[in-house]
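Given next, in C-alpha cells, is a single chain: the form predicted alone.
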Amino acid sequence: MSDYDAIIIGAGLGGLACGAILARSGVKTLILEQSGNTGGCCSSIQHDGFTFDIGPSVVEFKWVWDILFEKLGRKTADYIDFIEIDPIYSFITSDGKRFSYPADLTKTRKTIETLSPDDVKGWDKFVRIGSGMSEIFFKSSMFTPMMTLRDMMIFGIKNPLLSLKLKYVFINFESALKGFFKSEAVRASMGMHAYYLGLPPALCPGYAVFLCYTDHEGVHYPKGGMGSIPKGIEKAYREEDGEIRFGERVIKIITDKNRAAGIRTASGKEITSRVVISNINAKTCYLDLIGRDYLPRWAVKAMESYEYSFANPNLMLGLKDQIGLDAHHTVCHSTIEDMNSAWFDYCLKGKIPSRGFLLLSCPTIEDHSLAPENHHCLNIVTVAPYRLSGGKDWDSIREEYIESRIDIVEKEFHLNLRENIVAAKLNTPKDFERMLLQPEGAIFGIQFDNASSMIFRPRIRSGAIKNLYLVGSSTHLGGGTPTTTASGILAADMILREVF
C-alpha cells in the first residue's frame, strides 16, 4: 500500500492548485517543496523593511481563482484580496512624453485618438475582434486539456469563430499589430505584451496580441504582494487535510514497470505514491528525475529538442519617494524594433540590452502595507541572457548592472530615482536558478511559440510514464499565474477521473 495516494513536486500555482482540489476530494495528499515557501516565481521576499515580488507583478483573469475556489467550496475573497488596477498602464516616451491606457475602453481610445487620429477605427476593429478571441484563446482553452489532435479538432469545432480568424495562430505578433495599427506608437505601447510569452514581437504567436484586450476585462493586484496568492491557496489546501513539507527537495522520481510509484529526496527518504504529479521545469522532470534510460527514445528526443524560455532580471528598489510615477505599471516605451533587437542583437548573443523591454513595477501605488510609510517598492523588469559573451559572469556583473539599469531609466526616461533608493536587491537568472531551481533562470519553464504550444507543448499527462502529471509553465497553458493556476485545476479533474 502506498504512502499517499498524490505526491506534488512543487508548491507553485499549479502543484497548491492541483493539490488543494485532490485533498478536497479525499485525496491524501503530500506537496514537497524545495524551499522555505510557497509560490515559486510566484512569491514575494522581505529586504530591508520593504516586500519585493520576485517574478509576476499583476494579475489578469481573475476569475481563474474563482472557479478554483468555487471548486473548493469557498469564496476568493476570504483567502485573497484582490486590488483593481487602473489605469492598466502608463508609458513615458524617451523625450518625456506620458500617457495613459485606462481599464474603459472608451477613455483607452480617446488615448489612442490623441496619439494617432487614423488609428481610432483599428482601435475600434481591434476591440471588435478581441472580444471573441478573448472567449476563445483565453477562456475556453483556460480549461481545454490538450492531449490529442483530436482535442484540438474538437476544440475547433466547439468554436466556430476559430476557424474565421484562424490567421492570428500562425502569424507572429507583430504582423497582427500591423494590421490593426498604423501608427509606430501605438504599436509599441501594446508590443511589450509579446514579452509577457516570453519572446520578441516577431517571434511571439500572433493570437497574443489579444493578450492587449484582456487587460480592459481587469487587471488585479493582491493585497499584500504576489506571495498572496500561493498563500491563499496553501491556507484551503491545509484547511483540506492537505500536507506540505518544506526544504524537501526530489531528486528522482520511482518508477515500477513503466509507472510513477514514488519518489526520492536528497536526504535519501523513499516514499510511495499511486500518482506523482511534476510542478517543476518539464525538461527537469523527465530528462533528470526519471533519467533517460527509463525513457522511451521518442520523449528523450521530445525533451531535448525544447528550448528553456527567456531569463527575467528584476531589480527591487525601495524609494523614499515615488519619483512621479502614476500608474502601477509604467513602461519605458520603446520601439517594435527596439524590441526585436533586445532578442536577436542581444540576448542571443549573450549581450545585456540596453533598451527594448523596461518595465517598471511600482505596487505601493495600490498597497501601501509593501513599504515603510511614505516609501514604495520599484521593480525593474528586463530581459536578458542567460550566458553572457566576453567570460562576463551574472555574479561579477551585478553592481554594474545595477547601475545601469538605474542610468537608462534616469538619463533616458528621466526619472529622478537614485537619490531615493533607501534599499536595493537583484535577482539575476543566476539567483532564480539557485532559489528555484529552475534551469538557466527560464521563469517561462520553456520557451512559448507554436511549436511549443498547445498539443506540442508537454502534456499534463504524461505519454511516457503512467501515472505521471506535470503542472506549472512547461506544459500546456504555458506560463502566468492564471494559466499555471488553471494548469493544475485541469490535472486534478482528470486525476480525480482516471485514478480515484
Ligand SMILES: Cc1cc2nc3c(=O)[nH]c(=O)nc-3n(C[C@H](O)[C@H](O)[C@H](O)COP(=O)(O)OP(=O)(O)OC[C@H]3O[C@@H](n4cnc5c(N)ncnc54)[C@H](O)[C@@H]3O)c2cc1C
The other form holds:
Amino acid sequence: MSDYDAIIIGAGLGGLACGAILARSGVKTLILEQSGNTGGCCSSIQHDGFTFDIGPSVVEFKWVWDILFEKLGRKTADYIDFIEIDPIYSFITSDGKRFSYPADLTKTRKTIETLSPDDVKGWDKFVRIGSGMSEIFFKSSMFTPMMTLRDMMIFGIKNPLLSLKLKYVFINFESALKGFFKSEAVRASMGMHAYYLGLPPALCPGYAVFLCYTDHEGVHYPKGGMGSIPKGIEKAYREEDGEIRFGERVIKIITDKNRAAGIRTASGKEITSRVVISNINAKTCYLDLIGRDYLPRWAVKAMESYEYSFANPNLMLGLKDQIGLDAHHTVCHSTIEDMNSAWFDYCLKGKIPSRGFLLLSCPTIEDHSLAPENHHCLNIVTVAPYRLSGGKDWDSIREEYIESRIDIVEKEFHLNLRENIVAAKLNTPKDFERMLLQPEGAIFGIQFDNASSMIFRPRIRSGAIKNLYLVGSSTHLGGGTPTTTASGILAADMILREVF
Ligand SMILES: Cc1cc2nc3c(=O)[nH]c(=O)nc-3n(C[C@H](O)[C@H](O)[C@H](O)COP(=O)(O)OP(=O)(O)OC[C@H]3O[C@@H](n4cnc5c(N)ncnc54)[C@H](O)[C@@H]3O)c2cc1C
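Can you switch from the form predicted alone and show the form predicted together with the ligand instead?
Following is the full complex, with the preceding chain placed first.
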C-alpha cells in the first residue's frame, strides 16, 4: 500500500494542472515544491511595494485554462480574472517612430498598409492561412498526446490541411515570413515571435509565424499579476483535497524493477506512491533523480542528446512615472538580421546582445493594483547566454547589465527611464537556476527545434520507467504558459485512463 496515489515533483503550471485534475478524480495527490510558492516561472513577487512578474508577461490561448477549469467542474472567471490586452504590441524604432498592432485584424491591416502598402495582400493571405494553421498547429496539437509515430500519423490524417502546409514545419521562421511580406520593416515587426519558441528566426520552425496571427485571437493578462494563474489552479486543487508541501526538494525518484515507486527528499523523507509525475527539467529528472544506473542505455543517450533551452534575464523596475508607453507590451524594434545576430554572434559566443530582442512589459497599464498609486512596473526582458565569455559570471556583472539595459532604452529608443526608477530587481539566468533549480536557467527546459519536438521530445508517459509521467516545458508541447498547462491536462487524462 503506497502513501499516496500520485506524487508530483514541482508546482509549476504543468504540475498544478495535472494535480488538480487527479485530485478532482479522487486520486490522493501530493505536490512537493522546493521553493515557498506555486507557479515556478509563472510567479509574481513583492519587492519594495511593487508586484513584479518574474517570468511571463501575458498569455495566449486563454481557452486552455477554460478547458482545465471545465474539467474541474468550475468556471475560470471564479479563479482567474483575465483582462484582454489591446493593442497586442507597440513598436518603437530607433528613429523615434511608433506603431502598434491592435487585436482587431482589420485595424492591424491598416497598420501594415501604413508601413508597406505592398504587403496588404500578403497580410490578407497570412490571415487566411493563419486561421487554418492556428487550428492545426496550436488548437488540435494542444490536446493530442504525441507518444508514437502512429500518433503523429493519425494527427496528420485528422488534419488534412497539414499535408498541404507541411512546408511550414520544414522551412525556417525567416523564410516563412518572406513568403508573406516583402517589407523588411513588416517582417521585423513579427520576427520576435521566433523567440517565443526560444530560437532566432533562422533556426525557429516556420509554423511559429502563425503565432503572429493567433495573437489576434486574444492575448490576456491575469489581474493581480501572472502569479494569479497558478494561485487560481492551486485554490481549485486544495478545494479537491490536494496536498502541497513547500520547501521539499526531491533528490531521488525511487524505482523498483523499472517502475516508479516513490521519491526521496533532501531532508531524507521517503514517500511511496503508485505514480510519479515530474514537472522539472527532463534531463534532471532522468539523469539525476532516477540516475544513469537505473536507466536503459538508450534513455541515457537520448537525454544526453538534448540541449538546454535559452535563458531570459528579467530586469524588473518600479517607476514613479509612466515613461510614455502606450501598450502592455512594447517591442524595441530590431531587424531580423539583428535577431539572428543576437543568437549566433552573441549568445553562442557567451556575449550579451545589445540588440535583437528587447521587450518592455508594463502591466500597470491595465492593472494599477500592482504598484503604489501613480507608479508603474516595467519588465525589460532580453535573450542572453547562461555562460559568459571572458571569465565573467552573472553575479559579477549585475550592475553592468542593469546599466546597459537602461542605456539601450534611453539612448537608442529615447525613453526617459533612469530618473523614474524607484525600485529595481534583476533575475539573471543564474538566479533562475538557484531559485527554481532550472539547469542553466533554461526557461523552456530543453531546446524546441524540430529535432526535439512532438515524438522527438521527452514523452509525457515515460518509455523507460513505468508509472513515471512528465509535464511542463521539457515535454510534449514545449515551454510557455498555455502549453505547460495543457501538458498537465494531457498527463492527467492519460494517468486516469492507464493507472486509476
Ligand atoms: C523571463 C521569462 C519570460 C517568459 N515569457 C513567457 C510569456 O510571455 N508567455 C508564455 O506563455 N511563457 C513565457 N515564459 C515561459 C513560461 O513561464 C514557462 O514555460 C512555464 O511557466 C513553465 O511551467 P512548467 O510547468 O514547466 O514549470 P516551472 O515553471 O519550470 O516550475 C517547475 C517547479 O518545479 C520546482 N522544482 C524544481 N526542481 C525541484 C525538485 N527537485 N523538487 C521539488 N521541486 C522542484 C521549481 O521550484 C518550480 O516551482 C517565460 C519564462 C520566463 C522565465
